[in-house]
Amino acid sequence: MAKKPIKAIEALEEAQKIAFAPFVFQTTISLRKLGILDYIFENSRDGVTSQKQLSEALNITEYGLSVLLEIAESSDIVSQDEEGNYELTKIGYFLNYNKMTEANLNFTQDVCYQGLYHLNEAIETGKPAGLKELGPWPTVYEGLSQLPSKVQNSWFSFDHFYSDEIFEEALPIVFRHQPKTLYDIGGNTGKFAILCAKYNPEVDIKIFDLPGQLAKALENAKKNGLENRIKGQEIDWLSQKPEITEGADTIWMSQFLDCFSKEEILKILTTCVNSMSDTTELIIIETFTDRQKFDNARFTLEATSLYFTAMANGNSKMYKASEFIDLATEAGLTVKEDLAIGEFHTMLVCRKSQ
């Protein structure tokens, strides 16, 4: 969609916002961490949110408050009335209290911020050059179970926010043909596998993942008393010839394939096709950039692509649905159903091509 033209002075203003965007971002992090946004929101109606009153209540110097609140006001995060009292704007409210924004902020700050400095190197080399800020692994997935707890929590909170909300809606579709054996490819913490086992007491689930994630998933299955029905197999999809066993009635991949390049996705799908019978369903769940109702959702996905570039593996991204459908066809699959699910997701239900 063509953008509306803007005046040169407006364009210059927007350019300065981009030039100083890290300053505004770190200001937001500080306003949240120091409790300033909370205090303003909780006390603005009582008229006790002047800079002096904030300083006394929060034990922060007026100087420190001044540098934060001045740029916060210019960025429309807070506003100030004639008496000098602050209140949150709608932007400030969403920055402090919206769960999606919280997941995005913490993911950017704890997982990506330092690594994004190396984005240019990642583009030039095709390697996740920023990952060295977190650890010495070739991709983030090998190190996921070893990340510091704060970083790990922000990673999983971000991942789960954009996946968990569709699980309940997806379960009736997954089990409408009463599968007896379900393969969960990239099972992560085992959350979906556990939900499946509780939803249908007759299904057996096999999780395929890297050793660290698989151990965590199987530990969680055991905590839920499901170790007899949830098993696992270690697999490295980047190895020369990965294999999975035959026997699945349903193969489930939720926000998994976007962690790979197109060539790697084709290899994974082809491997799955080789294990499938004519009745096996392969279900792909993704947040596609060309399937979003709102511009801010597409923007979030495009920003996430830069995480993959700089931090995760250097060669994957958030894809268009059309790209995935082409890859599925090339791998020997036919997309039988193309379903919108949840607010952001698409479900592609595939069968082996005849």
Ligand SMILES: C[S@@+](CC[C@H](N)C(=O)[O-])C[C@H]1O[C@@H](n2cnc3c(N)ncnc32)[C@H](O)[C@@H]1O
Given for the second form:
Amino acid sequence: MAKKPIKAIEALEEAQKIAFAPFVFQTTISLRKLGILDYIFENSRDGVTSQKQLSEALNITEYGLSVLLEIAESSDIVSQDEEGNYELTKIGYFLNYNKMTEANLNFTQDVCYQGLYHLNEAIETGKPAGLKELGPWPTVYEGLSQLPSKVQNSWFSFDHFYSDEIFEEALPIVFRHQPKTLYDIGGNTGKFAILCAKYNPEVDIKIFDLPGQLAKALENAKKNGLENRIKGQEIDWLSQKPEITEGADTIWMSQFLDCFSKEEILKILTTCVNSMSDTTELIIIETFTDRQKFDNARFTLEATSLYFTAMANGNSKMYKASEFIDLATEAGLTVKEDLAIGEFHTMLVCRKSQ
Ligand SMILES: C[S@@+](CC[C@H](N)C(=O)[O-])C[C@H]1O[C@@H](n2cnc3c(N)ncnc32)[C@H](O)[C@@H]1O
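Counterpart to the form predicted alone, namely the form predicted in complex with this ligand:
Following is the full complex, with the preceding chain placed first.
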């Protein structure tokens, strides 16, 4: 990335923003939680959003409002007119009403905030040292089905926000090949498996996941009356010799391989290749850092990498597409199609190399 010229005074200012970033973040959480941003947005047009009026309407002390709103104004989240009435800036509006920002804020606050304190230890040990703040598991995936409901909701909302949008777009591509048996590796809550079963009445799906997550996915399949077409197999890809049966027409891996180190990804892909016939398609969906149109999207992926480091497993990250293509080739796959899908995703359609 090209170096941007910046004056020393501005650089010093930026450095203070970083030094106090958690203060601004927690202020934002409070402004949302206490309904302050909602109230300001809904009432600023009527000119009744002075500190005193907010205090009376929301039953928050003027002291409490003053400390939150002062730093919010300096951080360009709110602004004040000559009469002292607050309104939301564009940043404030997005912090309160944008769905992506909401998923990111809740994920940061509920899943990552306390654990990130242990980031340094995670880097030194290669272990997700922050995970102890959530529970006693070796990786977050063993704990997913047992997380406290608020934490779990924020984890799933974040995960689903970045995958749901592409599922609909992916279905016609997946079913071009008319698969009769589809393996969903890392099927999570069963969302994609259920969509597939509803989209095509002839396909049978097998979900592969850790025991806790698989039980949830199969429960969801049953709730949708699809227990005869969606089955599952427990698997731990970190075990000595994980295996999957032959017979898949399509192997689907959405935002799954980024949960592993490069060595582990190679092992998973090689295991899959050993189960594939010449006509099996292996489809990888990922958000790659080198495939983002906007710096902002790349920033989100870089932050997600730190979640993997401190909270999830200590050794995975969001990768470049070029790294995945190399790993796929090494595992014995040929990338037949490399498609941009949705706003952030790439789909790699692979076959066994001949
Ligand atoms: C980030 S989620 C992706 C979920 C889904 N495919 C999607 O696109 O939203 C990763 C999934 O991989 C599973 N997983 C993580 N580590 C695993 C392991 N060691 N063995 C088996 N599954 C694992 C998790 O339980 C989870 O369901």
